[in-house]
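Form predicted alone, single chain, as structure tokens, below.
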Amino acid sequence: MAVKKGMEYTGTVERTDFPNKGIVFVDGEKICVKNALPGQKIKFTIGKVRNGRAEGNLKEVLEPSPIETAEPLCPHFGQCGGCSYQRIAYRDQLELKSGQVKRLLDNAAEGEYEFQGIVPSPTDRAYRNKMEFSFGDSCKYGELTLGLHKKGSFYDILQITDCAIVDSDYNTIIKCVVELAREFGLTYAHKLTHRGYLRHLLIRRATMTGEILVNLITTSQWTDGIITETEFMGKLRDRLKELNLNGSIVGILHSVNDDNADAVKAERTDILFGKDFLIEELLGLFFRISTFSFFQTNSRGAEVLYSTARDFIGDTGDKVIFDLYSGTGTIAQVLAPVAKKVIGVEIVAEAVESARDNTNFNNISNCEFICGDVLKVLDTIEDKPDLIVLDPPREGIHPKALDKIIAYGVDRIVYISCNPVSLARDLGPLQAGGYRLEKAKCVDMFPQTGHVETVVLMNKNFSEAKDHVQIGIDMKGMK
């Protein structure tokens, strides 16, 4: 290639693959600079150069795209390291996703699919259920802060008063908890010295029943003299109940996390008041979530992917359903009612024991859960599927679980993606196995950013599901 590695360029961003990928050419040579948007013109540095691929670092943005015509929601937009689709009004954030996929779809499949756009979440604000939020300062030697990495930081934490895409309750949280910390001297943990006692807030709030935990993040180096821990914890409690909220406080929490690494997690946790758990409502059912549990971050979302993927499963009477990758076990419980048996298995183990309590908690006695790899799992389970529903980590599937799914030869596999880069990589395999893609339909669970999940189905008797289809349009025609 003739570009090489710390080249300044400008040019125009021709499209954007996911996940904000932008494609500029230089004098016919495609660099990828991240961040950047269709239309954009730009100024952007060579970072790496690899097996013929460059991909270019951002560094200012010459003329904004003509589809950036929105007034941000946030008050920390550009600064924030998050939320980068503001300025793009919402229905084209929903052409652009779903653009991206049916570009990576079109590109893996064999043959004709029927791709069926993308639904909206029902709110592109506020729609958030969980954030985890860091201590430290602006600025070296700074005041204490309590918000969000700063946009190519990793140290520099951003102090959020008013974040667009959770209920207003955060805010008001984040704002008592960081003054009361200021007010006693609290320092946070640094990342180089390790030495420091605040680390992260995390707050969940159930979007259906307005219940909220609350769960301060520490080390166990407590060195302030001003007061105790025990009294500093008590009086975080006693401000925290006195707040006026939306809605309601159920849980407030204390964790320890001595690890070194800056992952959001808990060594120990004491309860400070009220339980570890909150419940929320999804199409009809209650989940028990704890602090740590995995749960659709988009509730209202939640409910429409969800859906989205039952309607896709179609017929599920008196048929055996795995769901593989199954979390807290939440679609398993969706299709329960109307299903014969349906097996779950998941390798976190918080996360089953989660599943398990919901099914008890709902009445379900047709789910089963199981922890552990799906790649061994499978080898274990007596059972034969009917019906397969996939819902893997970013990462996609293992090749050899994905050989082990195959071979089970069932009519109708649902992959629920949230990274269609790897699901495209996945249709490979599927479709080396006899299955083919049938219809793929994208749902907006992340507002604001370039995220998107997606829902596939996979069938295995393709050319009698397309007669179908083709039968039903026929039909729509005649009247």
Second form
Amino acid sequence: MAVKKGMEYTGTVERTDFPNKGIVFVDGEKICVKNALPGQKIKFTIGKVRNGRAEGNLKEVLEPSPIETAEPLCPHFGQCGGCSYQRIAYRDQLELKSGQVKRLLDNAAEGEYEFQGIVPSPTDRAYRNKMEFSFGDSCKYGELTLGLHKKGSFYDILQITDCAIVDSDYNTIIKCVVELAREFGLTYAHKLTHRGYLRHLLIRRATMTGEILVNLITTSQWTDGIITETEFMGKLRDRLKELNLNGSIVGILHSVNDDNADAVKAERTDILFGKDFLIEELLGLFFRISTFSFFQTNSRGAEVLYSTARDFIGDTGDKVIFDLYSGTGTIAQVLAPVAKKVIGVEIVAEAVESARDNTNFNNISNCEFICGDVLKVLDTIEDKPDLIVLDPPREGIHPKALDKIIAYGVDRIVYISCNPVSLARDLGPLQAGGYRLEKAKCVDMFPQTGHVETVVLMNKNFSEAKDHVQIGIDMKGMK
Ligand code: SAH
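Which structure goes with the form predicted together with S-adenosyl-L-homocysteine, now that we have seen the form predicted alone?
Below is the whole assembly, all chains and molecules, this chain first.
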């Protein structure tokens, strides 16, 4: 390659590959510049050059993209590391994402398939039912802040006051908690030295029921002498309960986490008020969600996603279905009423417990959940599936697990994916195993960001080539 590390160029971004890789050509050479939007004129320097692939580092946007026409939704845009698509009108966001997924699938698919475009999220703002905020400061030795990481920064935390992708209740709660912490001069846990007290504030708010769970996560190093830790927690509980909110707080929790990694989790949790779970409703079913178990973060979007998956699955009467990577058992329970039996497999024990509780709660008796790694559990299940639903994490499916899945020889497999790159990769072995990609549809669960969910139907007996390829956006159903 003629380009060398450190060289500076300007260029126009040709396209963006999922999720945020801007593609620019310099003298015919392809450079990948992260966080650049299609059509932007940018200045960048060459970073890594390896195996004929060059990466560029974005220095400056010289001219905006023609699709950057929208007014940002919140005052934090530009500084905040979240929501990079706010300047793009929602319709254009959808087109961008479905185009990215289609490109990946077109390259991976052997033969024609039906691309059914993208379904928008029922709401493009205030859609999140969970958010994790961090404590820190906005600059070294600055005032205590509670919010989200500044764009490109590992340390600096931007004070959030008006986040647009959550209900205003979140902003009210953040303000209350940070003001109380400042009042008593509390410290935040420094990421490098691990000294200090406050770590994260995890808020869950069920969209359908309005139930709110607030969880303050700290280290065990209470060092602040004005009041005791117990007194502080009492004040926190009282102040939160006094707030005037759209929804209602059903639980206030305090978790302790001394682990060095920056993950939001707990070694111990005390209930300061109420209960340690909330109830959300999806498609007429109720789900009990605890603070740390996985649940789709856009409840209304999840209804669209699960309905799409159900449509793709088609006839399930009298069939045994495997729901692999089942989380809290949402998909299993959506399918159970129209199937003979559903078996869910999930690695996180807490999620499996919630899944079992939920089936009892919903009076569903034909679901069974097994805790363990899909790769191993499949060897122990005696039932044979007629249909398989896959919903793996970001990394996709372990190749050996995929071999075992293919070996069942079921006619249809529905694969739901939050990462179309790993989905496209997994299509390889599935096609080599005799499956054909019949149809695909995207569901936007993450408006204002570059993320998207994809549902595909793989069919063993699908031989007819369909040349019905389209990108469509069905804006019906949007608020
Ligand atoms: N289908 C669920 C959850 C999907 S997220 C829903 O829609 O809510 C993916 C799930 O896979 C997570 O709950 C994660 O804990 C689980 N998981 C990750 N690796 C796994 C493995 N090797 N075996 C089983 N489950 C796994």
